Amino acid sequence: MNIGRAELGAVRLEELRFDNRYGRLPPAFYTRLAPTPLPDPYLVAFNPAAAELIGLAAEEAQRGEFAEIFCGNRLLPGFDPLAAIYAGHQFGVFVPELGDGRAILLGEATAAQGAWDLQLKGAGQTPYSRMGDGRAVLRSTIREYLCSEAMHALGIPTTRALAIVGSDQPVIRENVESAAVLTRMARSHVRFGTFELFSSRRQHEHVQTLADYVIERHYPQLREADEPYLELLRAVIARTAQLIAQWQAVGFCHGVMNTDNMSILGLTIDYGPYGFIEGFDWGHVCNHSDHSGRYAYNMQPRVAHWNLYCLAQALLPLFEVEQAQSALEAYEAQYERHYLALMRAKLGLATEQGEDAALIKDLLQLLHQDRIDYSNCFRRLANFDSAHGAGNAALRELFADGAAYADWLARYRTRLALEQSADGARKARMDRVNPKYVLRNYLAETAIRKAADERDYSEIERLTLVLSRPYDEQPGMQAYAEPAPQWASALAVSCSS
């Protein structure tokens, strides 16, 4: 494992500043608990740009006592665990008790860059384990790991990934598996389900200090606010909005969004069976379990903006409904222009016209009749020669409908000419926006396949520097912007992933 020098300023374990402002709260939120203890842990990730994230030094991953201390084994001073207790629609059901089943939060570590919550994911049964063991599996743990941080590197509002500690003990899941744990960080783990949880039980005084707490610990510029929790909401529609039109437009399912798994700060949180599209599909469904296709790719807007509904809904007792249903409204205002944004930069457009929007769905559509790798065919469109140059046979050799191709290509020359865009800088800043390199499931499933069989880490430290990276051309990585081999076919990602 290549870790570095510590930086000027990096702390050891020991050295770490703790605080837990989310345990001084009001008991009603969250069980008090140690983390259960994990045989035999030993380091499976460390991510230095986590670590630096806290003003922990690297090297301290090589230390024994780091996997001791990241399985919940052992406690450093100022540690303060405790599972949250939460409530959630999931697929649309309301829970009216959730929670925090197999994670703990180890409290905020504050360094120079702020606070951030360290939070065990694995650590064991908690009071809202629901018939659970409280365990992580190594292969999921895997999976939120890497998309996590190449979400980081692609712009996307996520949580982190700090290091997996794995063991040999057995788990059950469809098969046999052995034990692991993510440390997860964030500068919060408050999802819409919180406030759903105190709301639906009425203790309304909860629910206003819960919102006080967000607003003073995440949104401090609203405290002086005439209306601070009108206020917080629209923050929360405008991050919400932003979030989802950055799934969209880079290809990316999250499988699962209930509002347990819908961050209060915008955040992508959560990774179970999520996934980058590859062959475009309006209606993808990356989620096995997800047998109506709610959450298909497609329904990720609408989902979002009904989950919404259900955070507003929790909040009533501090504004008036007429009040939230106008906040509400401006939602999908707000996520079509951020959608559109992105999408006009994905082509290369450096100015708004009228007819953006239906260039954009049309050539989606064409994606998806021929089921064209998505992330491959934008990087290709950046060489686009508008002089008609023999470099766009690449780009045509993706089209079965070549006539349809034509013509909405034909409107494409004409769209760049409007604005005079020129070839060079067009293709600079389509490289920019548009990565070559995404977590497709086959590769996070060899790297969890190296990992299970053979001890093997280095591949997901490799896919993660790849995935660090993503608009860069990489020189000897081209078989990492691959579509998925035939083997991979068969591959499903369900809640259990």
Contents of the next structure:
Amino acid sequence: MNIGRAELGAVRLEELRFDNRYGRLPPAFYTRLAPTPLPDPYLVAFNPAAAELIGLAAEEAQRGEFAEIFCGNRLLPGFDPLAAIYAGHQFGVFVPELGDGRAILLGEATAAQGAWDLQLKGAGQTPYSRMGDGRAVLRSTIREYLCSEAMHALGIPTTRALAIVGSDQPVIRENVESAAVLTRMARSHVRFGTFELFSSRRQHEHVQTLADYVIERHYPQLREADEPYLELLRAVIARTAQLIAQWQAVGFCHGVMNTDNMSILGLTIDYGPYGFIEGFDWGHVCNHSDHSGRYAYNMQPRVAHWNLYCLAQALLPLFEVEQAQSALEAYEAQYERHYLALMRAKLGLATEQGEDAALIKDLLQLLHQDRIDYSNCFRRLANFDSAHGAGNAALRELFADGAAYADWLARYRTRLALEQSADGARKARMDRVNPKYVLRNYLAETAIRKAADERDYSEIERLTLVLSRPYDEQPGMQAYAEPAPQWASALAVSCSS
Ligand code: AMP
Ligand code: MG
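Return the structure block for the form predicted in complex with adenosine monophosphate (AMP); the form predicted alone was the one displayed.
Next comes the full complex, this chain leading.
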């Protein structure tokens, strides 16, 4: 049977339909402007899974127009490009005016399952560029593309990536690199900092307008609530608590948890110097420029709470201080509950026992002592033979301290016995929540070097594919689950992107 495009719901570029409700907010919210053209653009990466979300046919990426459109050189009918303004606390310091300094919102692609913002990142200067050139480099777009799709596959809320378009235009960072534009998709790009901007300017009517917009578009169930704005705060607190618990459980460090990088939808947004923990370290700092360790791994839950205080403060004209206070007090318990549930699942525990928190913490302490590979340890723990009390050799070899390891394993065995855990079923459960494949820095770096040095983009595609099924064994792909090789041990990532 010949199934046409229309039946599949996949359309050509020209057939995409756009709206831009953000562009109907008051002019104080943005500046309308077109992207700055980029010379001789070419396609570097295309993500059919994201295209499907907006109903775009995958073959459309083959057309020359695709690269022209998704670097900002050519506008589709219905695009309404604009740069949004926001503020934010950067490393604890309030910066009264930030904004899309290099990102341009093209509009919302109206799709069957709801609209998606399409945003070009690296599309040229805007009134909010400050000292920046408005560009992104190929390296940073590849890092964002790979990680946002990896996070999605892990089940962690995130912005998505549709495509990367490159150009040979040089861009100066620590070295000269080449320019690229990432097309990012999200239900919303509104940040905590968007509220902070209007609040700091005492434009309370705009705070309310923005809150109404966010509720209308993203939290419509709150419209009828007695206190919709307070409920909005509560909803953002709940989503953020869940998000951060997911980060902690998978060992993800964001690197720059400024309030302008915190999504009102609880999405992981603005991938910069992020990292997945490899050798476990409570105090791991993935951002080379974060000298004080403000955004270290073990700080993330507290920083998110602090950021939520900033959001609540910005929303204050809309409810009483005491109401905000009690909403904020709920965060810690919510976070702990999510985290504990996720960690129990990582250990394959089906029931809840009072001792679980200590069991988890003590395992992590062992990992910390020897900087043991976080993902591989949980993956190998799934093969633990509880009947014989023996750890497998692959697990045992991770631990330098044999006695402490044996001690912990004995406790784990007793705990499993308490719920009459069956090894087979436990392994199946654990393998569904403990990823075998995470985006280790050196894997991203390998894909970047091939792309930048050899114009070979195949590794981006291969890696995206492997990371799209992080919980599957994927025979033949074992190399992607290995810890960093010697050459990559000193890799550093910073804010420069
Ligand atoms: P980030 O740390 O990437 O979230 O960026 C913080 C702020 O700096 C945001 O407002 C960005 O838009 C802006 N920014 C970052 N890089 C550039 C650049 N190359 N050109 C203009 N603005 C930038
Ligand atoms: Mg940002």
